[in-house]
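A lone chain, given as C-alpha cells: the form predicted alone.
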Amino acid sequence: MQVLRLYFRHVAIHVRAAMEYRASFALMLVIQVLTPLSALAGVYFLFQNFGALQDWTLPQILLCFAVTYLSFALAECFGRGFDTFSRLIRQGSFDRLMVQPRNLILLTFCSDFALNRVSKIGLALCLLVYAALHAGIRWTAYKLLVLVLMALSGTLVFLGVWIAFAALCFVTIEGLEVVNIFTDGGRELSSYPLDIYLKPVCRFFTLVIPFGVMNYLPLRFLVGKAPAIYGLSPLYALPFLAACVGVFYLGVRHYRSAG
C-alpha cells in the first residue's frame, strides 16, 4: 500500500504540473488522437475495398485494433520513464535514483508520465465498446474477464519490451531506434490478427515477444474459433514481464555512470 501511495502521489504531482499550461495540454490531447484515427481510417478503407480480411469481419478486426491501442496507450502513459530511459542515463539522473531507498523499477516509472495520452485511452475505450457490441460475440462473465485480461496483458507486454530494451542503455548510453520496431511496429502488427502474416512472424510474435497472446489467441476464443483455454493465454504476459525485469536488473549490475 505504501508503494501505491507513493506512486499515485507522483502521478498527482505530474497532473498538477500539466495543468499549469492547460491550453497546451488540451492541444496535445487533440493531437494525440490523430495517429490512432489515421490508423483506424486505414482499417476502414481496407474493408471498403476488400470486404473481409480472410475470415475476420470488420468489428472483429476493430476489437483487435482497440485492445492493442488501449494497451499501448496505457503503457505509454504510465511507462514513459522507460520509454525515455536513455535520457536518465545520459543526464546522470539514474545515479540519483540508485541512491534512493526505493525500488528502481518504481522510481523509473515515477520519473515521467505522458498524461496527454489519456485522449488515446478514451478513444480506444470507445472503440472497444463499439467493437464488442458489434462483433457477434455472446458475452459471458468469463469472456468479459478475458477481454479485461487482453488489455492488461497487452499493457504488460509493451512495458516489458520497454524495460528490457532500457537495459541496452546501460551499454549504449543513447537509446536505439531498433526498439521502435518492437513497440510502434509491434503496435501496428498486433492491430490485426496474426494469422494474416507468415507463420515465422506469427510464431516469433507469439512465443518470443508475445503480442499474439494479448489479443490474437484470446480473440480466437471470443469469436468462437478456439477452445476456452485460449482465453487464458494473456497470463503468459506475467512471466514475460518478469524476464524483462530480470534483464533490466542484469544491466543495473553492470552499470557505469555516464557522469
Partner chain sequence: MRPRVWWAVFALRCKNALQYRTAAWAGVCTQFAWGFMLIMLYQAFYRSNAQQSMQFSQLVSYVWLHQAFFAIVNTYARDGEIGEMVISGQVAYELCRPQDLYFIWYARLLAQRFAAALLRFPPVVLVALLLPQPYGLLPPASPWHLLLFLLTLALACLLITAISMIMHTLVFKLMNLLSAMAVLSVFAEFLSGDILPVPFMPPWLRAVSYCLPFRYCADLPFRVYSGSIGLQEAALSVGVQLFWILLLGLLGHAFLSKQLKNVVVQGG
Given for the second form:
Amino acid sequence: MQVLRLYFRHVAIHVRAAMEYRASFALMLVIQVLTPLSALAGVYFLFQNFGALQDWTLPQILLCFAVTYLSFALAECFGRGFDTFSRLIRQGSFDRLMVQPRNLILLTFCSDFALNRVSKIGLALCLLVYAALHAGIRWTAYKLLVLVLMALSGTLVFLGVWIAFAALCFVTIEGLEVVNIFTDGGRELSSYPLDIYLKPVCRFFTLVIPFGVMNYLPLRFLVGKAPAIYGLSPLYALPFLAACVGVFYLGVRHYRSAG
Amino acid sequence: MLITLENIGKDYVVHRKLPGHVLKRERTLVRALGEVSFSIDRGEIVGYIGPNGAGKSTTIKIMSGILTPDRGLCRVDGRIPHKVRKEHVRHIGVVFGQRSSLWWDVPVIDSFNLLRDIYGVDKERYGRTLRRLSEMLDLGPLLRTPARQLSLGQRMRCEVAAALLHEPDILFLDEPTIGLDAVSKLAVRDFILEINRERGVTVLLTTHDMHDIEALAKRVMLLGKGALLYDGSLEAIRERYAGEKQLSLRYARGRLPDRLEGAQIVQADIGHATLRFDPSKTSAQRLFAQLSQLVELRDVSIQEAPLETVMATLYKEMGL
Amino acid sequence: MRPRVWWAVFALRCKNALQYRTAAWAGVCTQFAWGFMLIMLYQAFYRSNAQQSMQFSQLVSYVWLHQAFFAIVNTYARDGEIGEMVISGQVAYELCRPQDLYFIWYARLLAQRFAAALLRFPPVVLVALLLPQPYGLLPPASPWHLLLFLLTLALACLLITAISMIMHTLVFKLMNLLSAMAVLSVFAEFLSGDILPVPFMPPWLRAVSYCLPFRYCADLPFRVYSGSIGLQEAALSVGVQLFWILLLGLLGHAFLSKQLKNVVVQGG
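Return the form predicted in complex with its partner chain of this protein as a structure block, the form predicted alone having already been given.
Every component of the complex follows; first up is the chain already shown.
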C-alpha cells in the first residue's frame, strides 16, 4: 500500500510537470495516435486485398492488434523509466536513485511517467471493444477475464523485456539499438497471431520472449480453436517478469562493481 | 571512528576499440583507486581535494553505497554501505553538485514533499526540519518556484536542504559550490558550518575551490592518481608550500635602496613599494628592523601567496 | 552558386557519418529482422489468396530493397543540429556566411542519408541475394530495369532530401523539430508505401499517392527493379521525379528565405 502511495505521488508530480507544457503535451497526444492509426490502416487494406489471413478473420486480427497496442501503450505509460533507461544511466540520474532508501525497480518506475500515452491507450481500448464485439466470440465471464488477463500480461511482458534490457545498459552504458528488434519488432510481430510465422519464430516468441501469451494463445481459446486452459496462458508473463527482474539485479551488481 | 576506509581499491574495466577491427576490443583495467585508507570522526568537516579524475567521486560513491569496492573494507557508522544500501542511505545525505535531485518543472516544495515520502519521515518532524532549513538557507520564497526558474545559487541552496530533510548524520557534498556566485558560496559555507556546529553533522566535501576548504575544513585530504597523498591540516600545507609572502608598504621620508637583504623588490615608487620575502629564510621582524632604519613606515600589509598558487605548487610537487 | 562549397559540406558530412559503424551494424540487424518479419507476414497472406497485382517474388524484392535502402527513404530521419540551431537562435550566425543556407543544409541532409545507406545496403543486398527462395532477393528483371532502378533511386534521394528540407524549415514555425516532423512523417511514410506497398492500396488512395511526391521516393525505384513497374512507366516517372525535385526545391528555398528574413527582423 505504502509502495503504491509513493508511486502515485510520483505520478502526480509527473502529471503536474507535463501540464507545464500544455501545447506540446496536446501535440504529443495527437502524434501518439497517428502511428497506430497508420499501422491499422495497413492491416485493414491488406485484408481488403487478401480477404483473410490463413484462418483468421479481420476482427480477430484486430483483437490481436488491439491487445498488443494496448499493452504496449500501458507499458510505455507506466514503465517509461525502463523504456529510456540508458538515459537514466548516461545522465547519472541512476546514482541519485541509489542514494534513496527504496527498492531500485520501484524508484525506476517512479522516475518517469508518460501521461501523453493516454490517447494511444484510449484508441487501443476502443479498437479492443469493437473487435471483441465483431470477432464472433460468445462472451462469458471467464472469457472476459481472459481478455483482461491478455492486456495485463502483455503489459508485463513488454515491461519485462525493457527491464531485462535495462540491465544491458549497466554494461554498455549507451544502450544497444539492436534490442529494438525485440521491443518495437516484437510489437509489430505480435500484432498478428504468431502461427502465421515460421515455427521457430513462433516458438521463440511464445516461450523465450513470450509475446505469444498475451494474444496468440489465449485468442485461440477465445475463438474456439483451443481448450479453455489456453485462456490461462497469460499467467506465464509472471515467471517471465520475475526472471527479467532477476536479470536486472544482476546488472545492478555489475554496475556497482564497474561504475 | 564514524567512517573508516581500509585499503579501499577500485578498478574500472575500459573497452577500447581497436582501429581496423570491427568486433575486437581491447580490455584494459584502469585503476581508479589504489589503496586508500582514512578515518573520519563524528562531527568532523573534512575537505577532499585533488585534480579531476583523482578518484574523489569514486570514494564518495563507495561510501554512499552506490559502488562496491574491489578491495578493502569501508565502514560507515558500523555499516558496510553497499551491503545494506537501503538502510545505509537513510542515514546519509548526498549532494552531487553537477546533478539535481529536484524535479525540474514543479515547485521545490513538491520535490521536498516527495523526498519526505521516499525517506518516510514523519509529518511533524519533517515540518520542523523544513522550517529550520528554510530559515537557515533563506528558502522562503524559493519553495513555491519551479526548480528550472531558480538561479544556480538558489538551486544549490535547495539541493543542500533536500539532502538534509531526513536529518542524516553524515553529509557528502560533491562539488557543492561549483559555478556559484560569491553570495551563494558564502551562504552555503555558513550553512555547512552551522549544521555541523548545531547538530554535529559530519561533513565530507570535495571541491576545487580552496576558499571552501579554508572556510570550512580544519582537515584536508589530498587524493591524486587514486592514492591518498596528504591527510592533515590546511595550515601545514600552506606553511610547507606557501613559499614567499608579499609585503606592501607605504612610507614617508627616506628612500629605499635598490637592494635589500633577504627580500626582493617587486615594484617601488616614491612613497610605496612591494617586496617579496621568504619567511623561512628572513623573518618578518628582521625585515622590518632593516626597513625602519631606512624609511618611516606608515602602513604595511603582508599577504599570503594565493591559495590557488599554493595548491598548484603542491600538485606539481606531487607529480599530479 | 558555389558548387565547390556544397561538395565540401557533403564530403565532410559523409566522412562524419561513416564513422558510426556500430550504429550501422545495429541498423543492418534491425533491417534484417524487419525484412524477415514482413516477408513471413506476406507469405501468410499470399497463402490465403495469391491472386494479387504484385507477384510474391516481386514483393520480396520490394521488401529487401526497402530494408537495404531504408536510410535513404526513411521519412523520420532528421538533423538534430539544424533544429538546435534554429531554436537556440544560432542560425543568425549562419546567416553571416556568404553562402546560400538552403544548399548548405541540403548538402548536409543529403550526405546524412547517402552515407548511412552506403554503410547499410551492401550487407543487406548481398545476404538477401544469397537467401534461398522464396525468401531471397531475385536479380533485377532486366539490365534496363536495373539501370532505371539506379536512376530513380538517385533521384529519390534528391527528392526526399528536398521534402526533408521543407520539414526542417517548419521548425522556424513550430519550434519543435520532433513534433513538427512526426506528424508529417507519418503521412509521408504511409503514402510512400512504407507501411503498405502502393499496389495494395485501394484505388482512391493509390490515386492520392500518385498525385503526391512521396511514392516517387520509395515505391517507384523498388518496384522498377523487379519489373512491377514497366520500363515505359518508369521512364515517364523519371520526368515526374525531376518535376517534383524542381518544384519542392524552389518552394523550400523560398520558404527558407522567408523564414530567415523573419529571424533577422526578430533578432533586430
